[in-house]
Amino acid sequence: MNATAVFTSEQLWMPGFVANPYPTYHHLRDQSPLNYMLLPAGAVSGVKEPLRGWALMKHNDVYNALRDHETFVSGRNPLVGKVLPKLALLHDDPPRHTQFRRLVNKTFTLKRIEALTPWITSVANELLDGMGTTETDVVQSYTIPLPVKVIARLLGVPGEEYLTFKRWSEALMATTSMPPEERAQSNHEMLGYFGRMARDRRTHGAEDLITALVEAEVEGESLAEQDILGFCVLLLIAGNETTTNLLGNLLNILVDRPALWQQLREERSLVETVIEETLRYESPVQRLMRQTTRKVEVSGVQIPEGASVSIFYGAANRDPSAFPNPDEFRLDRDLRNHVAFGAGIHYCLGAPLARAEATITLNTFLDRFPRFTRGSTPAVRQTAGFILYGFQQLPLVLAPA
């Protein structure tokens, strides 16, 4: 966007605001909360009129309403079975969240995630192996494959049909981009297939995600059928689409500072810090829903009770009264209170995850190439749905030693 840009709230759907939401957020964050389109009518199947709700962009504001999960609720989402299917823990709220994740939080310990790096590793080394040294589009190549193959091998599931995974997950994020009977084909696909999957640990179990869902009880009944495959369709897609895009951006933010490439290959201990601040810097996830269930006032702004809010992450992550000259990549900040991986009860299941895999690529990097620089086809920013910030195409040249 130009210096003459018009900047409104009308934008906050659209492709162009999506490869590029930072000059709105700047120009719209005084004036949060404010009412805006969160969807036009007909822009998906089953919304047949606008659908209107409440943007929180500034930093105190998205970090209070995170922490009030009885005010801020996440199981009303009114594009539930419109849009999107429900999905375990991201659709529920307490009591039930609270038993949901009791149920997965033992694989997403430290211990466990420090037990897989060793494979982590092996699999970032064997991508890398296949990329050669001419030019390569980093997100077909690497930023896929790894998050999707990790998160396949929790589940139990075959990491080499990562592909059609990677098809399932961006098909149920384009909600404005692909014909709606697309989608619901893709949905319908992906819950067949873990059906089956689940079907199959019934009879043959194993030291897997799948199977600790089927054997799970709450309260002593078995997980719905229902249940398990929003749990598998939730790990699934968070487990790759948020690091696939945190990968991406970690990458293209380093392509541009060679000292400071040079500057992380000497001094390892700096890596920690540069995932910490991509995150704030560049979201992966920009945006996600709440809906209130009474009146509240948020910076001195009425919001109806039944109201629909977007939590805008990246814009919380970009507010100078949480962090001075937000638009710089600093390693000298306080990143304690960035939300990238939200806060509260809902704070990001996998977030250990997805710093390990971020730790783990960019050593791996480190150790192979001295250098690397942008190749001459331009990269491009996703743009098929409005929750997530990263690449489409991220091509570049990586100079081995």
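Predicted model, so just to flag it, every value in this text is computed and none were measured. Numbering follows the first chain given and starts at 1. Compared with the form predicted in complex with ligand HEM:
- Structural comment: of the residues E221, R153, N363, R76, the hinge joining the rigid parts that turn between these two forms is found at R153.
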Second form
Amino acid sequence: MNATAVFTSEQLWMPGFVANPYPTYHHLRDQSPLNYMLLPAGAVSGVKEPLRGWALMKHNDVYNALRDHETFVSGRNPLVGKVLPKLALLHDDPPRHTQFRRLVNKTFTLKRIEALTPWITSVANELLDGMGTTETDVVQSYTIPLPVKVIARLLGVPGEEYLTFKRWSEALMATTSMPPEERAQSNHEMLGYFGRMARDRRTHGAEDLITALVEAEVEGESLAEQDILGFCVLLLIAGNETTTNLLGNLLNILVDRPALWQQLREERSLVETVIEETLRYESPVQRLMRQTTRKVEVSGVQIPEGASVSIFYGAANRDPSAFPNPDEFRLDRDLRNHVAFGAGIHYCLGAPLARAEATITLNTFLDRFPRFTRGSTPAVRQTAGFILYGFQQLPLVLAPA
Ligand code: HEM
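Mind sharing the form predicted in complex with ligand HEM? What's above is the form predicted on its own.
Full complex below, order starting with the chain above.
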């Protein structure tokens, strides 16, 4: 991979940094919180003025800011409505966040996820059956379709419509690469579809999340249709590409460690630790934003009220003060404090589902392939956006037993 490391805080939005952020994190972490160029003017459509912010890269600072949701709020993000769509929960603060989260906690249960395990396993096997034994780009053939099919199934979207679903999901995030009219048309189509589904579930319930949301009540009141649709969109965005990136990062780490692969085939109890260490070592979500509601001191630096603060989960997870020798992939760490799924009130709702998909993937690959190797073309990191860390292309040759 030909990624150039950049070391200044003015370049934390550039593709070279996004493809390989870790040397830069190590270079800048001690100086953080540091004032940095969040986005230069014109870097993406809708942002006409340069946007500066503060970068938190130390584990302790990141963890404390995530837990202090009164000082570091989520609901005043200046990029929402311009570069990002407004998402329920993620861009909400209490009391609305508390109410809505309580409700979806009830609908998005571990039981529901566990019930899906046999079905997810059959989808994983079907996708692998379709690949053949020659070189394949696992991003296209596996890591993208699996999470999309899972979210579609959870919401109750028929399986054959999952490609349409994927198209909507991509259009939502294609902030720079798709003409605004085309995006608006796709969003309109998607909201119309979920609206029809919600109305249908009000008359004929089904065993899916949309039915659970339609039937749910907050203080005796049903949810507004807008909230139901907002939750569907949230799952599309929060649950797809994040998991795609976890699966790709996992396979990328293991393809270069044949001895570990062999060990895992013999000791399946290590699967969970490998997944947690992958989440720490190559965090799929590298950063998200908060806004300060007051002047606040972080590691001796004064951050003013109303400032944009980027929480660098990816940098915190490689902080040597929290994880000794952080650039080594190891199975003997205490991983309880990694922040790949965040912390505090916004802690990832889908963490159990993401873990289940990764566990099923790893076990299915281990069952079927005694070894696998890199393909003839290089792996390519995604650099289209600076929030996520994962692959655009990951060619592998999977050798069946
Ligand atoms: C490996 C995969 C995933 C990663 C790394 C990840 C990461 C995160 C992170 C870091 C947050 C915290 C956001 C914040 O601090 O503001 C978050 C929140 C969230 N995630 Fe995930 N996520 C993953 C998969 C999923 C899946 C599969 C779903 C759902 C199907 C999901 C749904 C959500 C939701 C709804 C929130 C918002 C929670 C709230 O604000 O209360 N995520 N995720």
